[in-house]
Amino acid sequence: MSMKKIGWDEENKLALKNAFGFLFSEELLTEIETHGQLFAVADGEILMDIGDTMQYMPILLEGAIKVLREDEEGDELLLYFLESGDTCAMTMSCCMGDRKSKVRTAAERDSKIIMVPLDKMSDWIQSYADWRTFVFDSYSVRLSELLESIDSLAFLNMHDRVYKYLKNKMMVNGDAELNVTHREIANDLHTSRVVISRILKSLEREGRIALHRNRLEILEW
């Protein structure tokens, strides 16, 4: 894991309050500033890799993260995206159970991550009802997203999966124009670049997207 540690300046403190002020008490926000380490991570950078054991619970302050699974051949499959205010249930399980990670997390774009020490995560569950609610709600939301991913694999054809992937990517990036290559989409969806190129051309003919060099624009959602 290679990330740049940054300080809690006024801008980052304000970002914390904007992201979590409606969820957490002032006392808990102060605890997070005091004990949470803040890191900047660049677009595409790996936060946690398969086989890692983490001693910190990550909370996404700004940006977007994608969570990926890998098969025995080393091919990846996108499970879900994380947005500002989210945490990864699989990472929490890895932390609390002291187990090695079975997923890879990578920055979807430049992001800021709060790393909460494991002992504080456990203490706050006992001490703060709002933190306890946040942790349990995060598990519930991530489980729903995993079930949605399974449903997509089981019940959607590749054409629909690609379109759903693009819409989800648009939502977490907050922009209908996506800087993404056909190869990146193919890797995330565990298919070939040729298949993705064909489907994107089909979506363009349908008037749902516009294709450009190494980027595309979603026209309909």
Second form
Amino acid sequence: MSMKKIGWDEENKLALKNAFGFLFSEELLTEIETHGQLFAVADGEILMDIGDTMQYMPILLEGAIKVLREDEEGDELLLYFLESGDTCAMTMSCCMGDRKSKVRTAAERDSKIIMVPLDKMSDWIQSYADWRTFVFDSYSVRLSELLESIDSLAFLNMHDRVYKYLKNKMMVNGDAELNVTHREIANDLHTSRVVISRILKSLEREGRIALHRNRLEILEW
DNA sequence: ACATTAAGTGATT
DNA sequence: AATCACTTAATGT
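Could you please show the structure of the form predicted in complex with the DNA, as a counterpart to the form predicted on its own just displayed?
Time for the whole complex; same chain goes first.
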């Protein structure tokens, strides 16, 4: 793991306040600054892998993270994206028993993450109502997102799943131009590259996207 | 110029 | 929707 530890400079403190000021008290914000370590992760880096033991609860300050599940053959399936202000529900369940991750998390783009030690995370549940709210709310939001991805998996055809995936990706990256290959999309959606190429071609014919090498634009959403 | 990787496509199941 | 087999296009050395 080559995450770079960075300091709590004024810019990052401001980012924390912007992302969490409406949720957390001054007191809790200070606690986070003192006990939370701030890290910078680069696009594509794996933060946590399946089987890894959790020691920290990650909170996303800036950027986007994708959460993936893996089958026996090593093929992946995207569960959902995390954005600024989100946290990983896996670590919460880890706090209550099994400390091994059942998912893989990778940086969707350059991001900044706050790592809160697990003992602090559970202490704060006792001492801060706003923290408690945050943890339980996140848990339920994560659960909804999981249900949504099950729905698309079960009820949408591949064509619609691809389009939905692209829109989601555009949303978390804040850009209608996506730097992605057909192979990467196929991996995230657990299908083959040929299938993705065909679907993208048909989306292009419908005028909804434009295709380039290693890159595509969403024209309509 | 050559090798490698990404993407396009017909045919078959 | 998946797989095979092949082609074409873009990019790196």
